[in-house]
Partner chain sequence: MEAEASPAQPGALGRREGRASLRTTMSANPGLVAAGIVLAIAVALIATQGLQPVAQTGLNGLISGSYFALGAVGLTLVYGTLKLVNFAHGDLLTFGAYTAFVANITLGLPILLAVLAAIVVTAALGVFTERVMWRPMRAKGAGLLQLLLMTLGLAFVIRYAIQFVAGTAPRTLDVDVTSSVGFLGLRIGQTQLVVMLAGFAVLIGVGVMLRSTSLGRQMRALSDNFDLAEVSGIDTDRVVMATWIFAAGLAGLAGVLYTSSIGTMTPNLGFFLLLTLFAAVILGGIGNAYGALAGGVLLGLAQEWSTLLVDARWKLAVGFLVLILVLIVRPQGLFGRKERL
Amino acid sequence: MTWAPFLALSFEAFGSLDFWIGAMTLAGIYAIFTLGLQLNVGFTGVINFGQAGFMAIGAYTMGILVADVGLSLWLALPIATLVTMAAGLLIGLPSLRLRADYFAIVTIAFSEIIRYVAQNARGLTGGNQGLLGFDSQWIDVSNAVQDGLAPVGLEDQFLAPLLIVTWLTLLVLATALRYLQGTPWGRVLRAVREDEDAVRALGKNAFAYKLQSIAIAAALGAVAGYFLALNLAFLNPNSFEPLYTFIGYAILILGGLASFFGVIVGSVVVYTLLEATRFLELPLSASQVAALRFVVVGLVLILLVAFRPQGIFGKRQEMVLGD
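So, to be clear: I want the structure of only this chain, in the form predicted on its own. Can you give it?
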């Protein structure tokens, strides 16, 4: 048996419109997710490994408010965002004064605590069976948008409305963050990243700025969580494993530090690779093929680090912190 037939991609699947709509929807969701990491790591110098936890808090709060409490989806979204920002402040207040590596440990522990609570609080979250019934209002909107896409031949693509809304939201958020980058507030964040002691010497409250960065990143994680929940149509704790935070870091490294546009391109590249490798025809088990998908992304990152360590759109000076 030769390996040649098994090493080919299923071009029929890879070239289909369904594939690209699904892959780009996920790319948009995780680009929003990674914008928060970019704000923390690329601009504030805060190593946040808890972004998947914020994503879970936002998604589950929205789902519970709609499915169990009976609130409108449009009212539940801002409430869930505020709850997630409050969670960011709650985790940041006692732990942001820790050394960077200890803060990273705290945030990943926080993320796992949230996931285990979601897994075991079955009466509230549905546990491993999942939480359903929160997307009926979105389905009405989606159907209306889908009908409007009939002239361009997309009336059969049920994910197309979510793709459009996700990417419009992503572009608005990335543009807003790019604008904030050039404001005095954004410049203080950069200064905190470079030399926190100098910022304090100039009379700025570096701790408060770091808290603000975490709160905004938490809100971005929550927004990504809403779109992920609508994409999956149910909520399950396995959708919020720490693995997804590390995929966000892969996107961050690939796109480049301090580049919001790089986050978008990095997410497109990573999720094109992850989704395309689903169709690799290899003499391997399903679990082995699933692992191979991440091996492919890892190899791409290794090559990037070797030949362009600053990322696709990053700058070398962004990789060097002040002494």
The other form holds:
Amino acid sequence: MTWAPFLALSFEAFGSLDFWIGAMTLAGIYAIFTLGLQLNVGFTGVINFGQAGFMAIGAYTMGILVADVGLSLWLALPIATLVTMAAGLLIGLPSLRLRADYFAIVTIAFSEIIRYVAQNARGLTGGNQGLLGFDSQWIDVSNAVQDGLAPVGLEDQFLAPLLIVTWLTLLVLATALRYLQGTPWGRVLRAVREDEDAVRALGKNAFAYKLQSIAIAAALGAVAGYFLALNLAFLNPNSFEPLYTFIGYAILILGGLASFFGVIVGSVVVYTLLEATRFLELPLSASQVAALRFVVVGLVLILLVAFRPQGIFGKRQEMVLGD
Amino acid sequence: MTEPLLEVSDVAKQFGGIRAVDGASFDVERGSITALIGPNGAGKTTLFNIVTGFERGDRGTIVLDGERIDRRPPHTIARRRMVRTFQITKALSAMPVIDNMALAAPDQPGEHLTGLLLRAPVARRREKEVRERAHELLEVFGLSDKAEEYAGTLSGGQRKLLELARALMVEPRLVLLDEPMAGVNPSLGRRLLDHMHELCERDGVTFLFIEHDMDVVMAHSDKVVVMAQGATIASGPPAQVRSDQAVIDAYLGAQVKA
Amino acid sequence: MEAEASPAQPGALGRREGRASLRTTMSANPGLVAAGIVLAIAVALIATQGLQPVAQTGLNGLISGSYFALGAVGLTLVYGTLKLVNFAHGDLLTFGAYTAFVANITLGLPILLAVLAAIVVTAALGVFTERVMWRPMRAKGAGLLQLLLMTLGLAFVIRYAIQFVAGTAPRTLDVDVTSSVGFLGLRIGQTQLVVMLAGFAVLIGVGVMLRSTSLGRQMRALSDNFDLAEVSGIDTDRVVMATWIFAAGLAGLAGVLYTSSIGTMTPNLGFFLLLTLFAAVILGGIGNAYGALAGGVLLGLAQEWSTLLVDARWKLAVGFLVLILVLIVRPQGLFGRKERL
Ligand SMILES: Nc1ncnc2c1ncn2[C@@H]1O[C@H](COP(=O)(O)OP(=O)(O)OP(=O)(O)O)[C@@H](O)[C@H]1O
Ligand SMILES: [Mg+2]
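Can you now output the form predicted together with the partner chain? The one shown was the form predicted on its own.
Every component of the complex follows; first up is the chain already shown.
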């Protein structure tokens, strides 16, 4: 095997706008997704393994409301967000009182149930065939934005508008969360992360804060789900495998616990690498390349957790992993 | 005399086969300092846990200021301005000392999402007050220069002080302290006791504290309640309790067994 | 259950006493209660669906129950002993199945030797992870989340390493998946019968071993209370190692039994099974070895019987539903003690 074609090809990929727009859109989507995990894990000490499930509920509710019920997309979005938050409360109410490891197991089971429903309630979700036809109103907006991009020479990039809207949303959400985290509300949340009993002894309802945390994370999952749906233009149960929650954890640990902007950096790094492997010219089959990517994700997760648990940007003193 | 601030009647709690608390009854008078003593394993901490709602008693009643509070969750009890500290300190290590203090303040609308949205100016004003009060208390407890440090960097004794200072941030009527002096150096300990007296006399705050040091108990409490094997076996002024035969037996018995 | 019992009591007072004693009996004999519930469900199903389909699905349930139980017992012991919620446990089943494939198909060894190889090699992998990952992390004083994420990472590595080598195409072992035997109007695949018999034989062996060998008793003691066991002079290091050999070896075996029974293997088979195994573990009371065995069998029955009422494609969701219901209604599980939570 010679390295020359491999290097040439990968440089070409990194130089191409298509590559970066695709990779950065995904990075933005999964950064929003992981902001929810950060709020739960990094700031509340709640181990949520069901984020992909919340993403699925948001995306499918939106898709069904638009494609089947015929609602306007702009009305469907807030409704789907509320539905997803309600689902978060529903799963949190009985199980947030349990120990943290039990909660992790409950949430992953919950997210698998959601995926099963998406797969098997074919009348509603289209099953494995997928759900289509919910994005026409978005496409109108997208076209308008695309025309507006002519002066900067991006009028050929039909995914550029989604990239822009995703990242604007991401920045607004990250800023809002960061603000919240500095308020007295955020202070109680962080205290809950450390010691629920201490918080309750001081007259705060720790349970209510955990519920709020999970509901907000669910909403963030839903928002990520909308962008994913628009990016793919159709919904398929495979997009909501627990795998994606776990990639979220890799992003979380890479960027560092208790840092919202770390999430963004983590996501950019992870999705640049994951997408770049598509362009590797290795003497391997597509399935082998896919497998190799996740072996690497697994190894990175293990090594980071073992040797740099505070991630790249996490503060050592606020590092909640090692407690 | 007015009715007691806290009335505990016939409280019991069993863990598997162990009767940790087995018929505990006592009163805490308003504006007094009451000591709860007893050999190791007598059930003092468990009783604290039941009174503050962290553990559910098997039987018995607990009345705070004329209102039954047994079976209520801990945070609603704390909101009635009865606050406790823990034997094993619960300093929130990954938060700065000042945040530990500010966290404890009651009536902060900024602790609720709706309050943040609708009453932001009130929240900001309250936060300012809270911080001032926190700095005052840290000053009293000699922790001023640690205000911005993470609580995890404090020594064991300093954590005890922080926990007491944090409890006082709740603006309590009744403070329950589980061995506040353990591990605190004598001069700081004296300061802590002085402060307890001052709060009691000046602001009418009531104290109930668990303590093993008999000199401290005798010198600083208005009333002593003695527990042994889960039951309250005596209570009264320090001098009277000291000469009580049942108390002497309980302590000697414990020593003989040990 | 209470409603059924109370009308038999005479007066109001008697009824209350009857309830109280029923409740204490229930919590004292969770095994009996569980058996009673299963029996009640079976009777109700027979009444509505007829004997034959209930017996047939029940038989299928015992087949899957046997490998669920074998997978679950290791998961629960590792949790109990090391407080490690091992998300890579399912992938140990996959690893076992593919090891058997290599021995049986690639190397052409007879299936019995392949099964043995699966057990031994998977046990070795368990010991390897203990040495390289879990022991050093325990020494560092790693927290719950840290360990949880490492098991996730390990799960990725095992699953996708297998996929890298073997691909995603389904593989089969050299076992007879077509012929079946019939008796009493029931049908069971020949291999499935062997799987079930072997599975239950091992289950009984495991139960006996945990009860009556000193190593087994120590494993249960350690799983029950690590600190206590440590101060009471058990050589925890040796028992931890034994637990890994035991847990991973049984997982390897369960993987082969599963594959033989359903006919094929894919690299994500273990992950599919993992949540069912968790359900069995939690149903039985986390850390409780007998509980996991019983929980595994119960889940097998629940999944298969559910096919009488709803479409078979919801079978897996039944496991998740049981899991969530148990955690909400009785989080300590059927056999767990309340104090645990
Ligand atoms: N959660 C629990 N589970 C089982 N037993 C418990 C539990 N909590 C306390 N106990 C037991 O109850 C008894 C009383 O314990 P407690 O901590 O209340 O004693 P204490 O008077 O505070 O002792 P010390 O002076 O040593 O702090 C002890 O025998 C203890 O082992
Ligand atoms: Mg105590």
